[in-house]
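Okay, so here's just one chain, in C-alpha cells, the form predicted on its own.
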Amino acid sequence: MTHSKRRGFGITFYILLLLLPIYWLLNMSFKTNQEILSSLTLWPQNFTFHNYAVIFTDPSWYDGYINSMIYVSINVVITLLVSLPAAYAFSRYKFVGDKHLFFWLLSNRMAPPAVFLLPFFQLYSSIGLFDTHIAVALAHCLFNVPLAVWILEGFISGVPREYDEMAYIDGYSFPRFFIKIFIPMIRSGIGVSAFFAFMFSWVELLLARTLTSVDAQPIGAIMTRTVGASGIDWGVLAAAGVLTIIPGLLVVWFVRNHVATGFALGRV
C-alpha cells in the first residue's frame, strides 16, 4: 500500500470516527424507547418523529432553544462591540502595564465559570438580572472577550500602520476609519472571533443553567428534566441534542472561509 493510500485511509478512518456518534444521535432520535432499551440496531425498526414532536409541540422544550439563541447572540454582540477596540488599542498603542493587563485577560479564560459562579449569582440577585437573558450574556463575555481581544489583536498586528496614517492625512475622522476601511480589512478576525464567541456561549452550561430558572433558561438544562420517575426518555433526548447541533453547524458553515485564514495566519 502507497503512503498516499495509507493517508487516505487514515484520514477516511478517523473522519467516520468523529461522525459515528453524530449518526448514533440521530439513529436514536427516530427510535422509541423500547427500541433504544431492548436492541441494538444500526437504523431505526420503528421509524418515528415522536421525539421530535414533543420538542416542536412542547413550550418547555422549543423555548430552551429560543432562549439559548438569545443569549448567545446578545454575547456575540457585546464581545465583537468591547474586544474591537480592545484590541485595536493594544496592538497600536504602548501604555503601562499593557502587557501585565493583556496577560490577566488570557488568565480569566484559564479559569473554570465555577470560581465566579457565587460572584455573578449574588450580584444578578441583588440587582434584579436574575433568570434574565442579558445576565447570561453578560458572564459569558468574562471569557469571550479576552479571546476575542487575544485573536483580533493578533488580526490587526498584521494590518501596517500605514493604513491609519493615510487615512488621517486624507481626513478620515477615527470612527469613520474604523469602520469603513479598518473593519473590513480584518473581517476574517472578526468572523473568527464571533465563531469562537458563539460555541463557548452556546456549550457553556454551568453559569447559563445557574443563573437562570425559568424565564430565560437555556436548552442545556432543560434537557436534563428527561430523567423522571420512568426513567430517562433517551428518544426526546437524542432529538433534541441533534437540534442543539444544527445551530452550531449553521455557524461553522457561514465562517468557514474565515476560520480557515484564522488557522493559516497561525493566531487561532
Second form
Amino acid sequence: MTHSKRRGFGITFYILLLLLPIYWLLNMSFKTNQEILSSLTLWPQNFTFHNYAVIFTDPSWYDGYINSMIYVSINVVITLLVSLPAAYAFSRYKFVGDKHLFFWLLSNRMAPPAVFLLPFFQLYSSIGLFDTHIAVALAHCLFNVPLAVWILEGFISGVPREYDEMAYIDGYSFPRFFIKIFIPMIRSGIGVSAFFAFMFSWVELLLARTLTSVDAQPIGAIMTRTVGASGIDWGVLAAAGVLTIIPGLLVVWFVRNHVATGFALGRV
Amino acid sequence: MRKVPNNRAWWLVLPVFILVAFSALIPLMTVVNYSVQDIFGPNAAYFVGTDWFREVLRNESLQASLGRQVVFSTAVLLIEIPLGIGIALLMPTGGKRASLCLILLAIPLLIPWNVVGTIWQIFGRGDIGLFGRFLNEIGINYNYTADPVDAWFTVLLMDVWHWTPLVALLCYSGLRAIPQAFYQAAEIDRASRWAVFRYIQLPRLKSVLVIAVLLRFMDSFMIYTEPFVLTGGGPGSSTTFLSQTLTTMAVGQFDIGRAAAFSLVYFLIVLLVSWLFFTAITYPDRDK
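What would you give as the form predicted in complex with the partner chain, now that the form predicted on its own is on the page?
Next comes the full complex, and the chain you just saw is listed first.
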C-alpha cells in the first residue's frame, strides 16, 4: 500500500511540475500588463478579460485561429483519404517495390522542414498556391502522410485477413467492403491517425509561416505582432497562447481511450 | 501477417505516391539542382559540381552548429528516455485516474511549438517569470538571455518538459501490453523489483523504445521554432542549432547554393543516424 501511495505521490508531483509553466501562462492572461510588470503575483489580483477581448474583437487576431483551423482540417482530410488505401495495401499485399516505397515514405518524416523551406516557397508560388490554406495543408502532408500510413498499417495488420475473405465470399465488392465493413472495424486507428495529423499540423509553424503572408496566416505568425515599439504586450501574448492550447485539449479528450495505443503507433 | 503477392495493390498506394512525390520529390530535386550550381540570376547559373559541398563541409560555423546539435540531441536522449520510462512505471495502471494522467501528460505535446517557446520565455524571465524569479530569489544568478550556460539549461529543460511525456506515453502503452501472467510468475519466483524491470518490463518495451528513440532523435535534430522563440539562437550563437543556421542561410542571406548543399548533408545525417539507431536496437532480433 505504501508503495503504491509513493507512486501516486511521484506521478502527482511530476504532473504538477508539468502544469506549472502552463498555469503561469494562464495566470498572466488574466492580468493587466501593469500588474504583470509591477509585481510577481501568484494569481491575478485585478482579474480581467481584457486580453481575451482584444483577440475576440479584432478580426486580424481571430482570423489567425480560423486560418490555422482551416488548413489543419484540410490536412487531416487529405491525409486520411490517401493513407487509408495505401496502409491497406502495405498491410495485405506484396507488390513490386513495396518495402522500398514504405521506407521512402518514412524517410520523409526524417526530412528537416528547414530543408524544404525554399523549394516549397518556390513550388507553391509558381503554381499560384502561395498564401492559400491548401498550400500549407499539402506541405504538412510531407510528414503527416508517412506517419498516418505507418500508424494505420499497424492497426490494419491487427485485423485478421479472414474478414476480407469472408466479405468476398458474401459478394461484397472491394470499395463496398472497404467502406461498409473495414473502416468501421479500424475506427479507433482512424481516430488516432486523425489525432496525430491534427497534432503535428497544429503545432508546426516554420512551413506554415513561410507559405503564407496575409490571407492564410497561422495564429503562430500573428502572435509575433505583440512585440511592438513600446515593448511586448505580455497579457495579450499570454491570452493568445492559452487559446492555442484549447483545440488540442478538445481533440485529446475524444481519443483519450486510444491515446496510449496511438502513441505506440498501433504497434504494441 | 501473410501477404498475398498482388501488383494491382499499386493502385491503392498511387495517391500517396503522387502526393508525396509532389511534396517531397520535386522540392528535393530542386535542392539537388541548386546544390551543384552557382546562381547569379534567372539566366545566369553555372555548374560548379561539388564545390558547395566541399565548402559546406569545411565551414567552421556550420561545424560548430553541428557540434552543438549533436550535444543537444545526445543530452535530450540521455535525459528523456530514462525519465520517460520512470514516469511510465509510476503511472496508475487503469481506470479514470489513468485516463486523467494520459490527458494531462499529453498537454505539452499539443501546444504549438512557438507557444512552447513563449511559455518558457515568460516562465524563465527574472522579472515576470515564476521560474527565473524563483532561481534569483534563492540566490542563483540566472539569466537565460545573457548567460550561455543558463540559455542551454533553459533550452534543454524546455525540451525535457515538452517531449518527455511522449516517451512516457509510449512506454505506458508498452507496459499495458504485458500480460498479467508474467508478473504472477515473477511473484512466485520471488523476483526483486529490479529483476521484474530488467527481465520482464524492459525487453517488452523494446518496440516502443525504438519508436521513442527514433522520434526523439529526429525531432530534436530538426528543432527550430522553440529555441528560436526562446533565445533566438543566442546569446551569441550558443543555442543556434542546424535548422536555424540553415534557415538563416537560405531565407535570410538567400545563399541558395550553399544552403542547398548544406540541406542535403543535413538530411543525409538524419537518415544515416536514424538507420544506425534502428539497426543497433533491432540487431539482436535478427537471428530469431
